[in-house]
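Below you'll find only one chain, the form predicted alone, shown as structure tokens.
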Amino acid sequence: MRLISLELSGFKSFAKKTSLEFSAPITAIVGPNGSGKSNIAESFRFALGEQSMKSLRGKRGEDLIYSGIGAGAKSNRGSVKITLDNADRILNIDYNEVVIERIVHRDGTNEYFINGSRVRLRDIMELVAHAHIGSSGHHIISQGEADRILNATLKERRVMIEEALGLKVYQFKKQESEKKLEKTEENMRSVESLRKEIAPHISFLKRQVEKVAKAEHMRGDLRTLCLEYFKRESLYIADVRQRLVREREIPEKKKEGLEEKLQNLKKELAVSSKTDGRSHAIVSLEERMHAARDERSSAERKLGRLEGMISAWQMHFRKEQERNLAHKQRSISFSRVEEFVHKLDVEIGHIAERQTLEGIQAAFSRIHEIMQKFLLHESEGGIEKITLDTKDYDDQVEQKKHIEEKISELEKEGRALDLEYRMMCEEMEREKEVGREAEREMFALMREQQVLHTELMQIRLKEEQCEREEKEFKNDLGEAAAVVGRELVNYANFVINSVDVLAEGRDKQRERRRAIERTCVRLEEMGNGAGGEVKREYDEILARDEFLARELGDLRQSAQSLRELITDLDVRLDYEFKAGVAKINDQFQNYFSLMFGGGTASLSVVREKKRRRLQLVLAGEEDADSISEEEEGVEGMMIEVSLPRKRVSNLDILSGGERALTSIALIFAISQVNPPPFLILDETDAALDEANSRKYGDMIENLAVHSQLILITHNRETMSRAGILYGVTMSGDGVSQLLSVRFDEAVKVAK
């Protein structure tokens, strides 16, 4: 990489656009004091991003802009543009020529450009770091700063050498990695905090989901139990109906035949016994017996209905008892507890607001009332306890009692009529002759008709019982479908052995019904309908927690990678630094011996000592003793020299010339180890005598093999080594002007 040109416009004393070409290995800039030569060296610092106004000999950005003298117009901005040849791609940018420009405005704002594109200051610093140059590096030695490296602190000296060795790139990477690590650790803390915040909610939702899963499991068991129960019940009811139809079929046919025979016999008896009063009495008694039987049958049917209603009421009462018992064992919801605590907090806050005894007592009364309501409400299951009106039940029981009494009376009356009927029949048998066979046949048919009537009545009672069971079956099916789901309507598809069903006793079916009722009550207490929402919320928050866990794992892995990278960079920096210091020491010794005709000089890595003052305070005394304690600080660079023929090893007691020679030897040694593209020296030879000036000239010619040199000097010996000579003068309006001479062209002209 080579320095092509420098362009200044409005920068300090260069009011007009001024360009300097650097086509020779050594370029010298000369001129009287105060003409603006040092402004050229400072322009390099400015363009490469120097932020210290003190290093640029100013207090604010406005001081870097040409301000004019008298009536002269002042510039609104100052700019410096450096053009570099990047054909060898030392700079990490895909251009053969790289133009770095910086502009400062009157308001102090700065703009930075690379090849005309606006960039950040950091972009410029990272770009030039690859070429071992910078705004405050060893390659720019401003006026009066020749021994700056000697006056610098241990830490500052180390920074200069690190920059000279090209370690800035690694330091930038390390700083960037440390910032990323800090941001990563901050993100880790943020993610961990988020996980801690949602952990209690996950635990709560997990318990709710487990409760919902348990309810779903119970619902599945209940579904199977209900399908089996209703399939069994439907088979039982259908079988009962078929049996009753078959049982009724034969008695009905017999009854029809008997009635037909009786009608015929009655007609015959009516014709043959019109004057027979006993026959009329028997017929009348028969009618009374029929009326009594009908009344008894009606009473028995009514009794059967009442017994069914009483049984249904007792079943409902038992179900409500089981439900109330389940309510008492229910858990209290978290929202109810939160509401209770909130009400207590409000009343406790009112106690603090009320200062009177009456107000405090009133608040405590309200707190007591809230606690009583909460405990009463939760002890009763959180709902209003169900109470049943027993008035109808008592009426039904009373009606049943009356009907049973009436049936008992009818039975007595029936037995009495039957006894009377048999007595009359026996008397007629005694009175009638064998010839009256028709009457005997009629009475036999009537007795058979009575038996059939009783049989049919029993069948009718069974049919009514079957109807009640079928109605109850439909009601149970509707209630179960509301809890389990509409799929219960497909109970007919449930596979079961019908033979086993019909062979099983009713007790097991009743036990299944009670199990269904208990499970329904428990499911009702556990809540229906909200399970899907809870599961969705749990899945969502669990997925978020898993995402955060993955993010945390990625962040931890990234943090570990960054730590490893920082460790590798530290190792690389330490190795490169120590190897570079060893090379600098070799060159430093050579240049130092050349400048002083012998002696020794070296750099060494030391750790700076800091003193810390401790105070010892005695108990009960106001005075305090203090002691000093040393502690180790940061690492730095120590310069050790030994002049020939002198017992001098401390830099502080070197003369001005000796300090200048030492600093020049160190600067040249650093430049030889890791040569920068260009080296700017502002009057570093001012303190040299003629003999040392020749040595200085020889050394800069050796340096020019590896780096371009821009020398600001008054020394004739130094001027003679330059290929291009720029002369700087200042006009009456305070504007620096430039004249240039190429020595090779001048020699041709002179010849």
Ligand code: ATP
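Here, rigid core means the biggest group of C-alpha atoms that superpose within 1.5 Å across both forms. For clarity, every value in this text was computed on a predicted model and none was experimentally measured. Positions refer to the first chain, counted from 1. Compared with the form predicted together with this ligand:
- Relative to the superposed rigid core, Phe204 undergoes a CA displacement of at least 2 Å between these two forms.
- Superposed on the core, the two forms differ at Asp507: its CA moves 2 Å or more between these two forms.
- Superposition of the core reveals a Cα shift of less than 2 Å for Phe588 between these two forms.
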The other form holds:
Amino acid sequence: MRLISLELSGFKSFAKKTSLEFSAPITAIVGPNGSGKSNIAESFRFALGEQSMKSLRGKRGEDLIYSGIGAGAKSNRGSVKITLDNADRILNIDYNEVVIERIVHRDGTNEYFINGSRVRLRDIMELVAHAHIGSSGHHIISQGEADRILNATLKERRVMIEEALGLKVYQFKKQESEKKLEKTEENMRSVESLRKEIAPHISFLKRQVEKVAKAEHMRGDLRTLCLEYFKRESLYIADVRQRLVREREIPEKKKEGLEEKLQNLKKELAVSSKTDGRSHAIVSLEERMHAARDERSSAERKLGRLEGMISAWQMHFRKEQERNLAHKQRSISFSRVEEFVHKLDVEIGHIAERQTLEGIQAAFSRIHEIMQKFLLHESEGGIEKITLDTKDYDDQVEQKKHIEEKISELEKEGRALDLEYRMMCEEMEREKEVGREAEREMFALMREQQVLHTELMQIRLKEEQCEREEKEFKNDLGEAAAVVGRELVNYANFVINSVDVLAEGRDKQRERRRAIERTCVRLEEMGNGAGGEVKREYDEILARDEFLARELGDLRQSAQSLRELITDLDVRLDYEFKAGVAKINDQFQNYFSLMFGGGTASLSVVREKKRRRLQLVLAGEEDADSISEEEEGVEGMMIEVSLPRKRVSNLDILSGGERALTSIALIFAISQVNPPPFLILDETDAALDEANSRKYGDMIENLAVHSQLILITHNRETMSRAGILYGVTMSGDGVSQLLSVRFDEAVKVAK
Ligand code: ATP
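What would the structure be for the form predicted together with this ligand, given that what you showed me was the form predicted alone?
Next comes the full complex, this chain leading.
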């Protein structure tokens, strides 16, 4: 890699665009004090990303922009461009030429470009790290800073050496890896905390899903149970229905027959109710019998009276007869006897007809009378006596005869009435008996009807029970279907032996129903329906957790890889550093003894803690035990020298020239071991005497074999070694100007 050119525009005193070509290994920049030479050296630092304003001799970004009154005074920006030849691809970029540019604006903002493309500062730093020309500036020795490496702290010195050895690349890699590791660990923590955050939700959802699975299992069992239950229940209900229909048939028929019978009986009873009319007829008959009896009693009383009178008459006649009988016997004609017998026959015939006692008595009475009359008539001997006084008697007899006939008629009528009455009573009794029989039958039928009614009522109750069971069945089916699904309506397809079903007791079916109810309640308690959603959410969160776990695994793996990489880099850095330091030490010794004509010089790695602790404890500022681990762990570089013929215990007692020579020896040693593409030395030779200037001149020629040298100098010897000489002058308006000069001119310009 080679430095081709430098272009400054508006940077510090270079108001106008100024270009420097570096076509020779050694370029010297000469010019009077304050003309702007150091500004050129600084422009390199600036372009390579220097962030320390102090190193750029300014306080703000604005200080880097031309602020004079000359041309370009209005410029609001200062820029520096470095063009490098990258044919050997030292820079890790696929261009033969690489232009690195930095622009600073008045507001202090900066822009960085690589080959015209805007980039980050870090990109510039990483790019140049490959060429060992970072901003630490070991290859840019500013004015008055020749011994900077001697003044630097152990740590700063180490950084310079590391950069010079090209270890910056590894350090960048290490830093990058550390940052990545830090980021990875941060990511791991956030992934772990995310997993921790979702873990309770996962376990909650897991329990829910388990519940859902359990519920699903229970629902499956319930479905089978329900199918069996409803199939059994439907068979049972159908059977009960059929049985009830059959059970109803006989009593219904009986009921119909009974109703018919009852109708007939009612008709019969309606007929028997006519008995009332008959009883009226009986009453009137009784009245007629009563009247007939009254009439007969009256006739009999009258007859009695007549009989009394007749009897008195007869008594009189008998007395008369007895008197006549005492005087004579008398004969009786046959015809008289026949007539007498005939009368008796008639009366006896009447007796036969008479049925009542009274009738018979009356007949006997008349028989007695006939006999009396016959005897009286015969004993009197004839007609003369009869004609005497029998008229009243005859009337009475006649009356008596009529009355007797009347009585006889009345008796006859009485008998007829009696017969009629008896017949009527008998008829009525018979009718009543028929009515009573009909009533009895009706009551029996009604009892039977009642029994039938009760029987039918019981059947009705059973039917109602069956209807209730049917209704309950439909209800249950609906409710169960809501829990286990619509497929329950296909319960009829459930295969079961109907004979077994009907043979089974109802208790088992009731037990099944209770089991269904219990399961339904449990399912309800477990939360019905939201299963799919919970499962989905669980799957999602589980997938997320698995993703996070995988990511965590990847992160752990990459963290592990990064740690290994960092360890490798540490090992490599350590190795390279120690190897580099060993080489530098050789060269340091060479250059040192060359410069001082002998003596020894060495670099050694020390832990800064010792030094710091020692310093601080000596200064009484720090308690030795309070030094932190981190501080103790930082390694630094210590320089130890011993001058020929002098006892030098530490660097502080060296003279300015000795310090400059030691410093130059070290810088050259470093540059020799790992040559930078270019080396800028701003008046590093200022403190050298003539002899040392020559030695210095020799050494830079040596160095120029591997690195381009840009030397700002007032030293004639140094100028004489340069292939190109630039003279810098400052115009009256404070603008630096550049011109190529020849050696003899350069000597003049330098003055
Ligand atoms: P010496 O030989 O004495 O070391 P030099 O040639 O190295 O001098 P520099 O230090 O490079 O000179 O330049 C300093 C000059 O640059 C000063 O005159 C200063 O005024 C000028 N200068 C610095 N910054 C600016 C700026 N922002 N604008 C204009 N001029 C500036």
